[in-house]
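A lone chain, given as structure tokens: the form predicted on its own.
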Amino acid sequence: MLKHVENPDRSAGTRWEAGRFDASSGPPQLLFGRMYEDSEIEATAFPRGSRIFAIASAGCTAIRLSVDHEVTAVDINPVQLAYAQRRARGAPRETGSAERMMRLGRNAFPLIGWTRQRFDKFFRMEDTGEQFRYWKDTLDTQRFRRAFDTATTQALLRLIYARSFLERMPRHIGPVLRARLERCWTLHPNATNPYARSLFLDSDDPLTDMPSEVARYAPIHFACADAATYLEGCTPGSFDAFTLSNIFDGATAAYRERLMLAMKHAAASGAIAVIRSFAEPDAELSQNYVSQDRSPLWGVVQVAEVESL
């Protein structure tokens, strides 16, 4: 059954509630129109048949669980929650303001000799070893490493993030996101990656965009309410999993504290949570299942029982 809750909790002390990655007051935007999350995790994490709270985001993952699970996915954004909502029904995918701001890039790769015809031979490479010397040898060149971090500069990145969006971010993101794709190379056949090469090619993938028989899966109950609020109440013991996207990122501390007691008030014994952030790991992070991921994005994706948080 899908079900809309109207009326969000807009007290929430994240910047998610405003449904714009920028700092004006305008109305919320499509944020996200595929989700940059490799849903392999859950599915591996979470035991067959557990009831499931989800960010809804694009809705890419909470469908992808929705075959074994029972899942409420919930999101602050309205423009978010109705487009998740629509995928769920078989809808295409549509263009949010990532893949606008990623399109934009896209368009500066011939100036740093990037062409379709090398992503096309890069990206069907099955090799990791053969992928990472490609990588060195044709794709990793000094304009590349030269723009990719003067593009990725705080000063450029305030004029398109809201400040609070960019407190967990390391500094000098550039160097370090290049890092995590030489990472995600060396251990991801490319061929068998979409969550890669959605980066570079804005292109449809059968990995990721959602065929239009998803209707047939489970239903997914849809909430549109801040994920803090709606947790609080709900009865306790309610869920046996939470896949919390990255929510942390842009959310005030006081807020990263309140949504842990309501996982906690909300968890089942033993409730597994995945959280995932763009912010580099804490030395006190026991595990990071990052290199599991086939998404190069992340510097944190931790998987935990719920107590344990």
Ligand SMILES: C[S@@+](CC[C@H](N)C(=O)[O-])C[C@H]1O[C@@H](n2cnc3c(N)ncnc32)[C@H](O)[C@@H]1O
Second form
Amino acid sequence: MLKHVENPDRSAGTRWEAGRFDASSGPPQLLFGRMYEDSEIEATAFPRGSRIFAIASAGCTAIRLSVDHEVTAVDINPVQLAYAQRRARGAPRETGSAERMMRLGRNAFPLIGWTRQRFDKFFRMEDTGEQFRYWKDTLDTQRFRRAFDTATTQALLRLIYARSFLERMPRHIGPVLRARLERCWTLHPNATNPYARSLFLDSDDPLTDMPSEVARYAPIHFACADAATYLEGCTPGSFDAFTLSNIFDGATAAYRERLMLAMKHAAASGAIAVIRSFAEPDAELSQNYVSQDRSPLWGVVQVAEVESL
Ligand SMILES: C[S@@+](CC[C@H](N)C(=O)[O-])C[C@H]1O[C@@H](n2cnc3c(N)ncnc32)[C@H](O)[C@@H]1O
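Let's compare: the form predicted on its own is above, so bring in the form predicted together with the named molecule.
Below: every chain and molecule of the assembly, starting with the one above.
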């Protein structure tokens, strides 16, 4: 079932509304061919049989959770929503703008000495100590560090991303992301980590397949809508759990406040929310689950009762 929810204010107050990474005014695009969020965080946090509100994105989390829960998947980008819906019916993965940009970056791998053989060895490792040493000794070269930090300067990122996507990112994201990668190698065996592999290998590489991505029809309710508008229109107590991806990155402070209120309105008593961010954690954040997320991208993975937010 696909439902469209109109926003009477037209502008939602979030850059995601444009459906594009860049600042141009072209039509919305498929941004994500897969998700880079470890859905096992949600699978562990949400009690079985929960009524879940999920951001659809590429559909991976909604599909994974639909096994044990009743899922409503919402996306502001009609192209992304239609793709998630296709995937829930078993359609194969497609390449989005995110994967195309990563593919461009991968063209530089041979120049920094990163070869397929090295990745084959690294991404099959099961021992975190061994993979951390391999990273330090073989892959984390000075050439890599210099190239990565240069490619991720704000000046260069601004050529690709609209300014609002960069506002909550750490200013020098290169060293921050490299530290997040190291954290991942020390905690999660590569052999069972499709999220790490998906950042380094091409999207059609079989090593990037996710075991949880079983092609089956999942009874998910889909809606093309801005999350806040959708939730404001729901009956109070409609959802036991929320997985909001990192939609707050790229949104205005006013929109964030509105969405929090909308979530509280639609939440059942004791409802839980999972919220991710590229930002580094604030001092006030009492508990960060970022170490448990096998995707190395995140600075914050918040798992909290909606009432406490
Ligand atoms: C926040 S993005 C980030 C992608 C994500 N980190 C992943 O790994 O797939 C995920 C999706 O959220 C959608 N989105 C962003 N803000 C939204 C909003 N306010 N309401 C509904 N969907 C939104 C985007 O269109 C996009 O498809």
